[in-house]
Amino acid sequence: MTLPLNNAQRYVPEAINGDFRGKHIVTVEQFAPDDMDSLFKSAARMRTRVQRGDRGLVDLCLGKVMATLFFEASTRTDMSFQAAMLRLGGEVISTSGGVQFSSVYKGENLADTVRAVGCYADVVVLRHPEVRSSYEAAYYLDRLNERLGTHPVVVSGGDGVGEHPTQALLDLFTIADIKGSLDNLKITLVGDLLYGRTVHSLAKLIALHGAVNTTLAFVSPEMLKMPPAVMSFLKSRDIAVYETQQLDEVIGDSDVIYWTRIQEERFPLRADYEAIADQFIVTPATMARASDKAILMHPLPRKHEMGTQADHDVLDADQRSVYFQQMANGMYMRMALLAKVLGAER
């Protein structure tokens, strides 16, 4: 649901600009170029720490305390940004059984329950249904913090169809760890690019990082096509896009498959999303069609976009499918990035 802008959700967030310090985490647009670079190195450190049984990592953020504030069920972003905290040293508080269960259910909008999580911990990740409810949630903590001398920050972990910054630095690390350089690439998005706010935040932020001869294509239905804002956004930074219905006009030179499932629930008629979700379905047959060298990716949780269980079992061994990388790094770059904004890594 997207609701009309107040004042609060017309905060325009800092700028990294090279120091993570004390910043709120709401949108891609926050990073440039040296910001992402830091970051993945950072996150490749943390990967390298971990895999090696570091115990120094628990020093970095030893009596820092993260709440977790998921209006929206989750699993992999919500555990892995508590398993970070909890490898960095820190402590993790939440809801008791989700916030079904909360002050929201009784009445309490997000001004008050931020502001009182935020009395409570020092970094607050906020999943929410509304557009742009990270930006509410980090306007009023701010004003939290002028008034108690605090400093908590608010970390988004997707806000509605939005934008979703964690998941796009994850997926960009990914394919700049496997590919060994994000340059001269042809990244193909397929599926609902209108309300996968996954694909919103990693096509912005591939603009963001100024790709040399990178190329987006973009593959889904004619009305779940990326929005206006988004297409605006890249051909304000000239980044080249292709837009098609066909899967075949691209799969075959392309260097990244990324993957997201079509919504059937957007769909007013059923018929309607009957002629088209076959189209956007991935199967063995389906990369078989795809470079030896190509990537498949996918946000996951995945449901019939990729066929069958008997699809998933083969697909999982294929060597171009990387999702179960993209989620182990997940962790990895939610702990670069919850020291980094803590303060505890420069």
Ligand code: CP
The other form holds:
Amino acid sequence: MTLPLNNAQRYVPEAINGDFRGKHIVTVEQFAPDDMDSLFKSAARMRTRVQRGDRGLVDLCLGKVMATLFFEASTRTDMSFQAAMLRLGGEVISTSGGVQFSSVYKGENLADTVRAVGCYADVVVLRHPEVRSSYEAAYYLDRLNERLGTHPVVVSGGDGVGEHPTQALLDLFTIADIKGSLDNLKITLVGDLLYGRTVHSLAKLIALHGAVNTTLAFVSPEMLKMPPAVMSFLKSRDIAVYETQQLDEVIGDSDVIYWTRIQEERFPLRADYEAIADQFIVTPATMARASDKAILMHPLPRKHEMGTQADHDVLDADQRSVYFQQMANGMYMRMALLAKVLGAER
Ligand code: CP
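Previous: the form predicted on its own; requested now: the form predicted in complex with this ligand:
Shown next: the complete complex, the earlier chain at its head.
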């Protein structure tokens, strides 16, 4: 017997196809190379305009309202989205005191919560522990739109161990911005590739961009390898991928080293986490084996996978460490995306 698909599974995200306006953003699979390049150009323009104090920015989303619904902890995604909307002249709302004071804690489900928020906001940024929760939100917002004739959109701020599409967009923008091109790069993703949603989205986005002669290397413990679904997607896009547990096989000729935190909170068994928690730690000694031209990225937050505070201090001063630029680019990328989905910029 075949079980019927649930609503979340039924929702099929719309390809951007050159037009962001009114589209839910739930997966990187919606983006073609031209869509990415258009966002990258816009993010660079946003950065220039913010840095020169362009007051015209506040006209772009004047009168628009963004709601944040964060069911998981966040500093960067939550605050960069809020800052992005405020800098574009829009308003930001959230439940007073966070989602723990929303009606979710009276037992309301995501479908109803997101529709309530969709009645008050033009865009809902959702972070939720369930994979494909943003698909479910998109599906129910569309049902609401059919009844009310309004058009709020959802933008995923990360769905459990699934995807983090806006993180991948800012990551790829950062690589393109620093390297000048996405062609001819060896991009190495290290650490928790199983539970790390940022690397799922980034690997897929790189493959979708179709850069010439760019390859991926994945370095992780056996139990934290990239999920089969992501590997099949990459295979279907014909990008060369090398998997190993030995960083030394690939670090010397990597152009981009993207380090990740082992996602302690996602492990079903504490013993499994403890078995590999200390296996992939980047320190100044690690970076001594990397090329002078390599860049070190990390989505942050970081814990002991970057060693001690003394290691952090040395790594932070290394010109190859670009994770703070990456973090800053998050706001510019989210400004670009908000302006586009809200129809303020093409
Ligand atoms: N990179 C990232 O998603 O950070 P936050 O969890 O702080 O949002």
